[in-house]
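Presented as structure tokens, the chain that follows is alone, the form predicted on its own.
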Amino acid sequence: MDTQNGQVPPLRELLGAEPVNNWGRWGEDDELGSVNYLGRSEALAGVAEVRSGESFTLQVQMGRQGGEGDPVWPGRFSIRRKNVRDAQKWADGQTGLDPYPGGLQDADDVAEIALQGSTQYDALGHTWYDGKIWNGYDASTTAGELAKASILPIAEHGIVGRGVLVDMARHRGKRFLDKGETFTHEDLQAAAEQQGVELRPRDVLVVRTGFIGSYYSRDAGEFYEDFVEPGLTYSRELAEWFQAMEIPNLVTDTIANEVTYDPRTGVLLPLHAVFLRNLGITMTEIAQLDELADACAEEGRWSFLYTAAPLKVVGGTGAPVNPIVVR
């Protein structure tokens, strides 16, 4: 870790006085970023892209059966369930309820979540530091709700365009990228390029590093002891090559869409500064990959109509997603 007397560098000396950015790009109002670059032509591009008419879900499961639990950020909780009606409460009498007039009985249940919880969008308030977050809003409209920036006008929007699968695990060679394994923009152009497959402006843009698949394959105190994920490192040349291209979107199957800790500075999670404060990208985490890459893989065919729509959560700093891909 190269750091100046071994102190970790605040953010705005790792990203510079004038840092990479798109405030006022689309208004001093806007809250949506570069999900404005997504309009009916990026949709259309999409639709071009759909051959066989094969449809994905990226979500990983909720609750799921067995294992141990939903692969989460350390310190935030899998969903917690419950029935509040069910045969056995109708049975018993525990509902609360009279009978349906005809008979009529139901199952229902409620749940607790993180919304940050499971494969989920952020909103671009969800981070900031220096006390503005995106658009140069500042960090007190986040106090009780997200009152700018929060994921609702992405929702209200919703994710529509051509989506590009980079598999960055595949690319060398191996089943998931190890803890804390890094690459770069030029990585993610040295794959594409190894795929066959062409990056263009205003792509959604999809990186495997088969590291949640990994979750399901691995004991979970493995998979979180020294909790340090692979992904994208920040640097000033990434940050403009982002910028360049006009990526509304980034997805990946990591819980934070980057290498927790910058190497290099130990900086935790540069590019969510990068990424959702300055330039206004919009992040898309957990997705589940696998069973798209082996499909892209057998066909050699890597582009396809991404659609997303998360839900629309008033104020909320993120919400849960199952993005749908058709091939």
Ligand code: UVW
The other form holds:
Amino acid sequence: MDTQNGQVPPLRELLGAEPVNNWGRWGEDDELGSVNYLGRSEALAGVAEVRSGESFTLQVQMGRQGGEGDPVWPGRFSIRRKNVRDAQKWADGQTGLDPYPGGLQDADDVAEIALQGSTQYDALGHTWYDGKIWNGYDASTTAGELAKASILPIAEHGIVGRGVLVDMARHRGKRFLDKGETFTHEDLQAAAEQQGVELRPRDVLVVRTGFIGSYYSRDAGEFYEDFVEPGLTYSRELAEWFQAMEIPNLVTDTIANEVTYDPRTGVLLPLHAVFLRNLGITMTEIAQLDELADACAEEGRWSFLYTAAPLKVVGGTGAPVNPIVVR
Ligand code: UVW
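In place of the form predicted on its own, the structure of the form predicted in complex with this ligand is requested.
Let's see the whole complex now, leading with the same chain.
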């Protein structure tokens, strides 16, 4: 790691005094960012990709039984779900379970969830630096709940468009990328070219590393050890490419959408600052892309209708989602 005096530079230094930026592009009140790019013609461009009607859901299971828990960013927890009504509780005569007229019985449950603890959309106000979030709102607006740039405007809008899957793992002849393995926007373009798919402006960019899929076949201790995911790395050219391509949404099968530490400087998650704060690109993490990738590879067809509706959590920093792709 080439850090000056072993120091990790601040994001301001890494991204520059004048970072690639979309602030103000949709007005000073904007909270949607690059999702503004998705309108009727983008939805129709997605619909135009549908051939067979085959559909895929991209969320990982929440609260998987018999495993080590769901894959989450270290420190977060998997859903904690419990029944408050069920056949056993009816049989036990639990207080509060008064019989319904007619004898109908039911099961009911409650859950504590990390809103970023499953496949999820990140709100634009989820991460920041230098005291400013997306569009220049003050970071103090995040106190208690996100008063600005929460997940709500994105959830109210929804995501519908042409999606393209770029399979970096297949491109590199691997089942899944290694910990800390990096790639650039140029690698994405080369992989797309090899797949024979055109990346068009305003596409929802879906990138497969195989990493989340690998969680289910490896030891959880080994998966989390020295936690460094594979993914995109920051360069100014990459930020400019995402801006020029008007990418509204990046979807990956990793927990945090990018290589965990910038390999050159050691900065943690610099693309969270570039995409969410500066460009207003919402990020979808922990997607399960393996089945979709197999189907795309079988037919050599990598574009589709992508739809997603994160939950409408008022003030949320993100929200769980089960995106649906139709091919
Ligand atoms: C962090 O906030 C650290 O990551 P994520 O965007 O994956 O939730």
